[in-house]
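What follows is one chain in structure tokens, specifically the form predicted alone.
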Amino acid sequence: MEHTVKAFDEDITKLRGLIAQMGGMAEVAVQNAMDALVKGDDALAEKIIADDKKLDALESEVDKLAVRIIALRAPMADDLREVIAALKIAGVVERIGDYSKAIAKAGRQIEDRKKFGPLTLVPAMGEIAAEMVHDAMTAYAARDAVLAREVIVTDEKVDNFYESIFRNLVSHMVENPSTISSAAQMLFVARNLERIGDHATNVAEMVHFAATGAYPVDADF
């Protein structure tokens, strides 16, 4: 039996292990991505591209060991509900990787960045959006249940962002239509940084799930 107890807490460490790195991961992935946007850094956007394989092959590490866990070890109760998060949590980040890869594709389509005025208001946002994958990810290692519902209550600073972007956007491709091309792919980072502030916001519902037992009652579930 105790040989039992310590190989799974061995398997659930490893778990909770790959989980971290993955959060880690993404969260580069979206400071990078913002990064090659801003300074036009076409080599730094093609190693997201490429590093996104990573997260993809962690994925299913996580999804490999999870089955084996719940095949081996029967977890039961509070045991169970770690690792149905955890395999959840991973195809969160993993498509968290995904949009930071479509912004590094997209930023490298974006024409005369120093002059394109709009590009002004999404590092802020990219910044938020970073800065909730860390605490969502944080409050994951930590099993921290407030801290998650504050990831919560920042989406909607992001949604706030991109409707003020979208706004913006608008107006400049009426005012000059040579840019229409540049503001459409700034118009889609601006929505995939959206969507890494719902994914993130995902994780801290689901790690609040896996502390208290229940989703918190304003999620968008």
Second form
There are 2 protein chains.
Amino acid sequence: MEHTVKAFDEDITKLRGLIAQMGGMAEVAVQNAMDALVKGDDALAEKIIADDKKLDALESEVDKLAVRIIALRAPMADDLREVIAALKIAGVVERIGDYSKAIAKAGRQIEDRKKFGPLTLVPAMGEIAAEMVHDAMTAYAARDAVLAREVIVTDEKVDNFYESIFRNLVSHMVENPSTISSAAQMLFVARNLERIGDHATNVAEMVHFAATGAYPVDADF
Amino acid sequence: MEHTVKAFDEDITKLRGLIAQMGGMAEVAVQNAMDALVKGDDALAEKIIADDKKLDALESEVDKLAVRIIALRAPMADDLREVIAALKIAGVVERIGDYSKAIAKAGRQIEDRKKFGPLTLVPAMGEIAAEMVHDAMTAYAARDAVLAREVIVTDEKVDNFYESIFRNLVSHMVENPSTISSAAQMLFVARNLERIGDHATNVAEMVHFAATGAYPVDADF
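Show the same protein again, this time as the form predicted in complex with another copy of the chain rather than the form predicted alone.
Entire complex below, previous chain first.
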């Protein structure tokens, strides 16, 4: 039994390591996507799109390891909940990568960016979203329910940011019809950042699930 | 042993029933969201938003049942893969509900809809997306890898639809600055339909995972 427990702990450590790796890549993807957008760095945008495949591969690795752990170690109660939470968190983090990829793609379609004012609207929102991803993954690694709660609260800030950016972009479109196509891409960037905030919040809610076996009452995913 | 196998089969049947129920609700949510959008039916939009909570609750029920099945029945190999796939599919179907909710919310913000031409652009795309959800869930229920493949192929059609609607909406914005705010909402509707197609594709790819233990090589989630 001693041996089995030790083997399970090793497996879980590996599983958590994979999730931490995914979280780090997702956080970098958000930051890089904003950099590529603001600077018009197409090479960086290409890199984000290519790197997303690594996130997909890691998620698949998490799935396989989780299945192996459950099959070989037959974990019970809290241990089983932790493996299930890892499976779900891997899926959410992979989607954060997808949203970053979408931001990178939108950025490549912004025309005449030197004269395109709305670029200055989103970086602050991007920073908060990336920070939410970072804090959600930290809360996961540390099983920190307090930090998880902070992430859930911050989501409202991102939602408000989004609303004001949306209004700004619509006015900009009305005043600058020639930039409507680029402004539409910026609408998607803001929307994707808002979704990244939602998904970081989902991770925070799942940290709660892993710790307590129940989603917070205000969970919405 | 006979008893355990029978109990497991009963559990799996219940799990698949919950997923089928989620799939049915998600398909209806997509159709209702498009109806509410086109007809400007705010009451229906409210209903979609309220019903989404049921999908969230069903997902949480699937999670709990899956954990209970794994803990009590200790399924192996294919059986375990099926339980894991159910967990992941429930998460994806719940997100299809979220996208439908987003479409319903966008629809409520379309102004002066009688004169708003772009409303006619999306219903055909909505039908294909709803059909993809239907077929993906049918493929899951029937473990039908061929139908799953068809869903994956159809996704390209939805993507092309989205590209052409995006171009149409941008031209419409340029020509009708007074409707830009409504047209921006339509951009989100088209984008959400495109995401619904992606998620139906993910379910189809997971049907493949449940059947074979591997994602298709062209999987992208």
